[in-house]
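What follows is one chain in structure tokens, specifically the form predicted alone.
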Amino acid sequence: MSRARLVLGVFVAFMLAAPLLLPEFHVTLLNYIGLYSIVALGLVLLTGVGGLTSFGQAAFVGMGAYTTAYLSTAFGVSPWLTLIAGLALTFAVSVFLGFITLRLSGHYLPLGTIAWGISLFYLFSNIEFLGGYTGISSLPEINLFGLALDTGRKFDYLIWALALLALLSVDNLLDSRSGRAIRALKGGGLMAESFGVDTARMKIVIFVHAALLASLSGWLYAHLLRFVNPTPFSINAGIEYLFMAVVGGAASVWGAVVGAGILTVLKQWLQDLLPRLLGQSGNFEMIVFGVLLVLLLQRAREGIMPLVLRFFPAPKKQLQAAAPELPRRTQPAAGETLLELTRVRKAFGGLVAVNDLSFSLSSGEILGLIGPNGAGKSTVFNLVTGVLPLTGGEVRFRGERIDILSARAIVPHGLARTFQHVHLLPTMSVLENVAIGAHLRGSKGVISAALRLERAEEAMLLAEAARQLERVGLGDSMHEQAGSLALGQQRILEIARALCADPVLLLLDEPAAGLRYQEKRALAELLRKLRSEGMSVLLVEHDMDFVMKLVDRLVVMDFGEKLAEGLPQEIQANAVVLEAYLGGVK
């Protein structure tokens, strides 16, 4: 057994004899511990790891509290059927809510989170018939199976089951297709939209499962206390949930149950010291957490689980020997026009990036797109795969126009790509980035990720994904830590990420920028090997010794513009190319 699971062991065996054994004011602090880690859960999930800083989530909890509040106590609703429609309108309106507020970015983000949790308070504070600054009380208790959940100790075992249970959807989600696509967000949306992912649908996503999961601990909470006020709702809890989850860790699960039990036991303790320490009450320790964050920020800003788990090392992933393989394209007949620019142009202002290029490759070719630097190379991948709009002209992929599509759109067709800089996950190890590239090549959701219902789907993903390292060269690597490669490495790694995808058009983006001379030959062997595969292939390189002996034809540009067009030999012995890149007539 590893370390982990008899951690796990040893956590869960507390958890049930806990109620039994403690005085009632620690299962108390126990309760109050599993209805944070809840909430704080949902933040790592957005903010840890999706980059998305919220400090609304404590109005989502009095959403989920209100909910079961009135219409229990009003119309006497079971709590049970409160709690499905509590999630309800916490769906729809986080969908609301997140649509308007996703679109921001920056700092923009999350001053519209508080903006739209201030906003929600106040009307949990002014609506008669929610009892205004007075709540509601007498709520009824929940009943499980016969048992009335009366007392704190009873309550106690609901609350950690499914406290347990939201720790065990979320890893199993954040392990899954849609759970790389989650934490491509954080630093890689243009990588990820360049292998399908709807980064904008998946931002929603982990903004309504954060919305949700502070909802269940509303609900909770309501029913514990039987009693609500929108005291615990107001913008202060949501910067004090934010807080646990930057504690605790906010990129680990298990960061959320670390944080939100450090800030419990740590603010109860300073309420109860800090008044008779200055001889008066109030708030004091808001400023020692004020304090606490700042030192946490400069000494180990990534919080406190990733310190503990490097004495419990996650597994390495196991992969299904008989995993069978996904499906494959048929590769176009050779000779076949793949690629076809028209024309294309692109301005940013006044400023001409690309001037009228019109080139086109064929299938089973290699076909080299060189230029000084600022010549536009890069700009015309962009604008082929996507991610630049076309200020004029046409690019067309196996007779059908693309550059109306998006990038995401583009990828179904099979072009996949690789960047002059270097996109990748550090902290993701290399198999799952390479897994990113087969992203379309599977379909399962989140709901079946969250329930562990993709297992086949996801072996493979992660075997097709091993088998494209293996086929560069970097098999022995793909349990390591992408961020711990060398750069020639992390770039044939790109490479083996666009196979991931399936692809009939590869387009390399100076591939062989920081590879050594072997290395250099191991890729231009494998570009080669590609070809008689009948891959096609679009490269920009500098290297020109690498790209003669390597490519079927050239295309090079100067200013924006196509400067020449031909076979390797023709190239070599263009005056004007000689002139304008490749250093003068000799």
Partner chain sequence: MNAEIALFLIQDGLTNGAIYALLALALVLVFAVTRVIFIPQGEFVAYGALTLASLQLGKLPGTAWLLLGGGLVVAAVELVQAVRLGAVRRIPAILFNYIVIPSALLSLAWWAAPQKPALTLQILLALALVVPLGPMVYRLAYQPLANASVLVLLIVSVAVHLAMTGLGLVFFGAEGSRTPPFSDAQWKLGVLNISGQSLWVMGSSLALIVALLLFFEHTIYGKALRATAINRIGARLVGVSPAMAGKLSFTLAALIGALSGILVAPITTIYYDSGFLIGLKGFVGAIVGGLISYPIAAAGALLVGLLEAYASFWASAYKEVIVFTLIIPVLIWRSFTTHHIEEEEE
Second form
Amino acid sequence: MSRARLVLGVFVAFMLAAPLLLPEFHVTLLNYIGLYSIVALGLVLLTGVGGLTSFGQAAFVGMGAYTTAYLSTAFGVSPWLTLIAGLALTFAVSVFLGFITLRLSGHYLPLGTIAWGISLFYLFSNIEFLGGYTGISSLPEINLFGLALDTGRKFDYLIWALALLALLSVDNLLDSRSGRAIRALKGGGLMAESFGVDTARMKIVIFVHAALLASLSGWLYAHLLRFVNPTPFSINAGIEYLFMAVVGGAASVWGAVVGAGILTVLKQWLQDLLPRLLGQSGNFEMIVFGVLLVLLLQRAREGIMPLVLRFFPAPKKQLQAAAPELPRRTQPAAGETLLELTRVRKAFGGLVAVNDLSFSLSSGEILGLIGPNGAGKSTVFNLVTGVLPLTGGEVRFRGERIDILSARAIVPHGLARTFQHVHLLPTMSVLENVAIGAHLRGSKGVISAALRLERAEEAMLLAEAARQLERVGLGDSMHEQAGSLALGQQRILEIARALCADPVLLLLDEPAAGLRYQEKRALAELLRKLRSEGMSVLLVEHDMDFVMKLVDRLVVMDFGEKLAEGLPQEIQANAVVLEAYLGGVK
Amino acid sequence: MNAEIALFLIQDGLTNGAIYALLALALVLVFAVTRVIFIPQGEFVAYGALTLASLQLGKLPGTAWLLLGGGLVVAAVELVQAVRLGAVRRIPAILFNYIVIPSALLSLAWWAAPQKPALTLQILLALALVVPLGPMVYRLAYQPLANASVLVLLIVSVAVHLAMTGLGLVFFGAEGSRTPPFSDAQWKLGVLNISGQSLWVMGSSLALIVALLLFFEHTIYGKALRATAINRIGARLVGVSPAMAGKLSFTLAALIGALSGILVAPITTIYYDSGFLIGLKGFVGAIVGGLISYPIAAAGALLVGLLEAYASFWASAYKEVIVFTLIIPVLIWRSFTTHHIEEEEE
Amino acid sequence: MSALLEVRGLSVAYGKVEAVHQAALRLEQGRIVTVIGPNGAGKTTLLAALMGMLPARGSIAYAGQEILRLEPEQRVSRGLCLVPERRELFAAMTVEDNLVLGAFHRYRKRDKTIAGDFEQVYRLFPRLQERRRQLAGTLSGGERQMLALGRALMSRPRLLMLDEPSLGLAPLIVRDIFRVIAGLRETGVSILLVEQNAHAALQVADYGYVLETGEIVIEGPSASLASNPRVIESYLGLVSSDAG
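Switch from the form predicted alone to the form predicted in complex with its partner chain and give that structure.
Next comes the full complex, and the chain you just saw is listed first.
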């Protein structure tokens, strides 16, 4: 049994025994920690993993609490039905808010949630049928299989059972196809998009997920106290939830429990201590919280969990050798025209970066696109991959126009790319980084991931990633962290990731830049091997030596225009090219 | 509603709107220069108002102690750094800036407060006590995180807001204050009564906006701040340090905040935690301007003021709900006019 | 002659990837020294580290003093100046304000001689004077490079570091820019020039270094580098590379 499982076992045993053994006050604290953990868990997913944030989680807690309070007291609806009603309402509101804020840059979501948190607080406080500032009392107790949960001790089991389920489901989610996409949101958005991940949708998914967890916590809270008023759902409570997630950190879902535990106990202690010290009453703990949070963000931005996790090394991913292969697309016949650029033009303001460029690439060849720095090669690359829109002309791939498609929509046509500045997720394993390339070859979503109903597909995706790593010669490093590889290996990792998408054409952006001599030779060797296996490659490169020995044909650019096109020998003898490379100074 | 009420509400809305506009400008400035979304702006409003209120009662304001305390902490941090870098020459300046000056201001306030000097002197003293807290906050909370993402800086802002609100409670207590107006004058213009205080507020806001404009257009430091906002790397390369730009923009923001507090104190009762909501209304204005455009932010803030005035007439209980819900149509409009996938930071 | 800049054992790393490894170079007062090398060799990183824009290990002695731990602003104030590859102009400000900001540290020291330097820059680049009220963002590529150089000169540098000044410019303008660089030496400015256009760089420089994958592999007087077979193969000619 692994150490992590042992700790989990001890934790569950403690939670089973605690309500029977601990004094009332400690059980109450445990209840609150459980409730807060559920909310903080949503923020670990949203802020820690996804890089987004919300200060308005308390408002979602309030929605869950007020929905059940109103429906169960005014109409006598069963709490189990009001739970569904509360979640449905939260779902609708969070989808709406997510939709309008997540398309904007990152800071609009938190600002929007502050405004929305304040607005909802005043709404709760002023709506008559919600009891105004006095709130709603005498909520019914929850009945579980005929057993009334009428004391804190009994209720504790429900809270922690749900908290554990929530923790495990988020943990499952993160370890899946969708989870890899979610983990790519922070720092890998462009990369994820270019392998077909709908990052905007993934952002809404985690925002809604976090909101639903908050709403669930609110429902539990309302029936634990059997009373609600607006105070616990104010913006300050929303800020405290975020603190919990930051204190725990995003390294593990258990950060939510650790953060909630520390802040709850600390607050209790400070609320006792500070007013006595200062000789007046008030919420002085907020000074300490504020200062602590600033120090934490300055000194240990990852929170406390990384320190804890040092004692629990992550287990290696289990690969199923028997996993069936993913279906592959039919590759085109050799010699078929794959990529065709016709009078492609790109202007930035008045500056024409690419001027009526035309060339084509056939199946089975390696075509090099070269030119001096600033010639417009990278712009061409971004036009072909859909990162930039064209000003004029068209790009066709196997006869279909792709210049009107977004980066994400181009991938399914069979183009896969690498990046000039490597884009990988440094703390994720090499294997998982590569598996992102196969995103579009799987289809299972968030819910099946949370419930572990996608294991067969997941095994196939990981097996494919492992196969491509073997293919490029990185098989031995698959369990290492991607950030620990040397630059040359990181470039090769990017090629493996692109191969995982089962492409017809590989697009490589300056793959040799910054590589050492041996690394360049290994890279050239790999590209030759891929060509012999029928792969087509468009290579944008600056390093003449590297290109000349490798490619079948060359297109030379300067000042956004095509200077020459032909076989390597022809290009080397071309006077115009020589002039461009040697510069205008004679 | 008759014309008289409508006009009165416009006056009321524009008065508050002028203050929100000042705050919105400060928020845009701080964000452009430092990428900090300056939630604690509101605390400077409350500190300014409450410091003036204490002086008017002849009491030593709590901010004087806070200033000395902040100065001691900054001095300690700076000294440690100076010693570590071997920059011993900086030590006298550190001691002077962060210990001698705050002590002098504390003594001055101690001596002057019971004598109840003229209003102008009280205002100047209040500003002298509150404004230096701005660069101190920058030095302690933000400067060590200058390269962090907007998101991390925003969380820091919220943390600073909490801490400053708590300190406000310690130093000013839970009681609210309202200062006497600068002018009791009333003019009749047709059916409308124009109050001297409203004119004071609008006039001072306008004067401050013009002063800021001149500062940005015609002084080397104003240009340095603009340069930092446009291109941080370029600014470093010509010798404008981000720390200097940060401290300067926080000084301006603290000045604007404290002045707004002093202007608003005769109109509304200010508590230690009132600044937050006032600051956030400036924010709604700033968001209308996309946190980039100064004129649109100012116009947005005036709109917030007007909306608030009319909302408190029609549905006073829902005033805050209405004002803060304004942000939703603004965000919808923004989300349909912005089209780009930007690479996240970090 | 004493060295204005003496770099020893300089290493710069991005995370675990080392972009510059144990670099050593020397620049004497009034000289032009060039660093050439392929894309991704670490040339830009080297200049950024010399300017203090990136943390580095090793030693950078400038005018006899160690400056490794100084902030970029402090280095500007001592006379170092970098014109980066991306120019980093203030696009939304006028040409004149860009020049004013170039002299920022001198305004702080209340330098009275700034006005004369405007005239000098305008004499060097008359195009800038014509466009002084225009926003920098509206300039053409060549004018931007002139403005970047002009802004740098406004700081009155002792050591001017130029990163790819010919990048993306038409041959005629490249010729102009190099003429200005050569002329600057006459005024006593020392120049560290990073270029891909090895031909032009070696023509204007006194001494050169070749940087490959973060390490200095060859160094020598420009003339000897220009006739070094390995330099010719990698940087000066395409023709010979089919021999490899």
